[in-house]
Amino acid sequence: MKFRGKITDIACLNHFTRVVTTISKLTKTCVLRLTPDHLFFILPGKVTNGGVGMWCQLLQANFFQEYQMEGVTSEVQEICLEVSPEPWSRALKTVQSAKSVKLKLTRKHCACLTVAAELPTLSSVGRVVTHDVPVDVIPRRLWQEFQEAGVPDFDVSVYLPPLKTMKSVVDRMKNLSNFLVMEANLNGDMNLKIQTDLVSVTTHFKDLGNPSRDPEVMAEVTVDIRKLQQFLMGQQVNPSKALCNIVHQNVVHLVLLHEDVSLQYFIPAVA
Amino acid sequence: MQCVVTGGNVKVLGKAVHSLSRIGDELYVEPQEDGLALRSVNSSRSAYACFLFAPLFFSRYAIPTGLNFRCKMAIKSVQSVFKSLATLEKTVEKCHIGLDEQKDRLTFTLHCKHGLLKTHNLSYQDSESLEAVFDKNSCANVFRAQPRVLVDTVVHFPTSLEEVTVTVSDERMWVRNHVEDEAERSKAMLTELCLAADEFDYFAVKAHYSITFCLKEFRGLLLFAESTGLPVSMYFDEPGSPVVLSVTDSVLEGNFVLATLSDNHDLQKSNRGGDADQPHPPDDFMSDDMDAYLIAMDTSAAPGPSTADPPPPSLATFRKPPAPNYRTRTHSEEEEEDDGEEDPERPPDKKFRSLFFGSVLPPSSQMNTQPLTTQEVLASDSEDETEAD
């Protein structure tokens, strides 16, 4: 089981630190799984983190230069690390003038991911940083948990409002009720609702687009608003697309897309 | 007594103040023969610093002959007064400190541009003088660098970080931050940054020591040597006795001296387990010798993933407290009692040998204000402090 990567092009590294910062902002932990083609982070839409479930999937090769691993058998081409994000984002954050940066897979006082920065000076030697994050290595049988969560039957499915103008949005709706609904119809109308005894309020957003179908039922599904809020704040990635798929008093699926990256977050209905 | 300092000097004054802050609550000022004395000491004793500007730093330096002046202020309200460095350089003109002795106040009067004048009239209380003993000279290692190289290096540690390990060999420095416990460990993210000789401006090496200090204070001087552009030394002994960390100009000298942790051995070793015996990461980065990262753990059998953990050495090791080798310096009985006093049950995981102050500790005028049966030897007061305010 090995795992090397390199990233020498600065703003790859950029992009990747991004990537790692919005994930990192969204769960305390995740996994991390490596295949020759691709990393995911995951994070499984489990009970104890409130049922909010990420999928994350970057294609390797649109951010290292170099790039070798070695699965847990020759059969098996992965690796799946339990990895704390945010330690990783503030370590790649000070490395962003690196004339190079390995991220390797190494063996200190546990396992652990290892950011190694060549850092630019004047010295013959060279400076270098390392940042040892302390992961997991999840074993086999545990894996069938991380697979990619089927994509459920979905109501609705519309294009998102700007994300800046959604989060001004949630951000003050969250001072007044910790619920909010979103519904949505295929009209590409799309409503943001809180509701208290003392007062109700209802954004609505309209001609959002939606990639198909037609009717004007509304599907709505009422979430936790710090998990819709955590997800609207984490942003760095400014996707080329946002796309909210509802299944009616179910759970709410957002999907980001870049370029090479893409983001599925689901909030499940709270009861 | 009268100070007068003009332009820029204004601005490197109030540095020196906003870096004293870092230390502790209470600015001592103290007009000698030799210059302006400003200083600071933290509550636990463990951390202490000195900026002398000498007569020369001001267009006008005046003290009454005879006259044992010296008082002791809240940083706090000093701090207020050169509250924003940045518009302290473009609009004071010049900076006059007097003391008005009838209302027993330090007045600071900045003269800005435009003809306005504003006065700060700070209350004093009196004080003995403080200053710590320490013969930087006598040290085994010495070092000198940019403010630039040192700010490069700590800007990769976390500002929550307490404190940080520096090693030293013949060609190489390495700092790491400092995990306190194997439990932490294991979860702590470690970093490491190695500086090669040649990126100092000096570098003399004697003794292979690895000392433990904060990073808080060492921040605070690096502030201010990075806004006056004055190179960094850095003087040190065995762990246990104070690092010296000192700017030079000649027209000033700031000192800052740091207790570092004592030498637990057990604690020293255990703390970088596997990685003291590799300690050349450049060649390592060089080098992509793909089987050095190979992880041998077969995962599909054990259900502990972290079997790479070596087996934790009994408690006992660590938690020791170091005072058999505890050469402590300082000559207050106070203080040792104090350190007599700490729980046996558990005794501190780390612990700072207190500076040795000569004349501070003293009569009992100043141990009304500051009971030493609180003090802790702990490295971070700083939370202390505020509530103190």
The other form holds:
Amino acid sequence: MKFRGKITDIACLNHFTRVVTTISKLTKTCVLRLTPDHLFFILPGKVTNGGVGMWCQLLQANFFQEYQMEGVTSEVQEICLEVSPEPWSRALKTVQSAKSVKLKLTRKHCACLTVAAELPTLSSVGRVVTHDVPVDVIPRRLWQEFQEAGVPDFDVSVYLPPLKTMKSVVDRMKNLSNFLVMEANLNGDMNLKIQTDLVSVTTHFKDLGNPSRDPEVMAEVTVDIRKLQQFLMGQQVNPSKALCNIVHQNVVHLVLLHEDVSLQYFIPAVA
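Swap state to the form predicted alone from the form predicted together with its partner chain:
We keep it simple here and write out only the one chain, dropping partners and molecules.
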């Protein structure tokens, strides 16, 4: 079981760091699944039990100039690790000026994802900075939990408004209520609503567009506003498209799409 990747392109390093930093804002721990062609960051949340879920997929060739991995067996070319993305993000942020960065699965005092950066220097002597991020190797018997979640049959699918605008609205609403109602229809209308004994506030977004059922029917779901705020605060992927799918009174499925990255985030309805 081996993994080694090398990034020599500064734009690729910056982009990969933004992805890891985004993941670190969404969860304290997650599963890193490595295959010959892809990296997956997975939070296998039990949405039916009130937990959030996440699935982020990266094509390794778009980030790594060198990439080698050997799975648990010659027939099973996969590795699953439990990682803490926050220290990994910190390590990557400190080496943004590096000539090259190597990521390697190593065994020190425990299994580690080692970040080794070759830094620029004025002398002929190279300077390498190393960060060891502890990980746990997940046994194969648990891997069935880390498959991509089946996407339910949504009642409404609509593009999101600009995420910075949406974040500003949600930040203000969070001061008034712990819960928020999201509703949308296929006409491209979306409403964010809070209602308490003292106040009722609704923000309307129009003409958002949709990817296409009865355009007038509104689907809505009430979610924990902190979970939505966490998603909006953590976003550093700079998506070309952002999508909101709603199963009426059940779940919100948020999708960020970039040419190199796709990130799915599931927020369940509050009971």
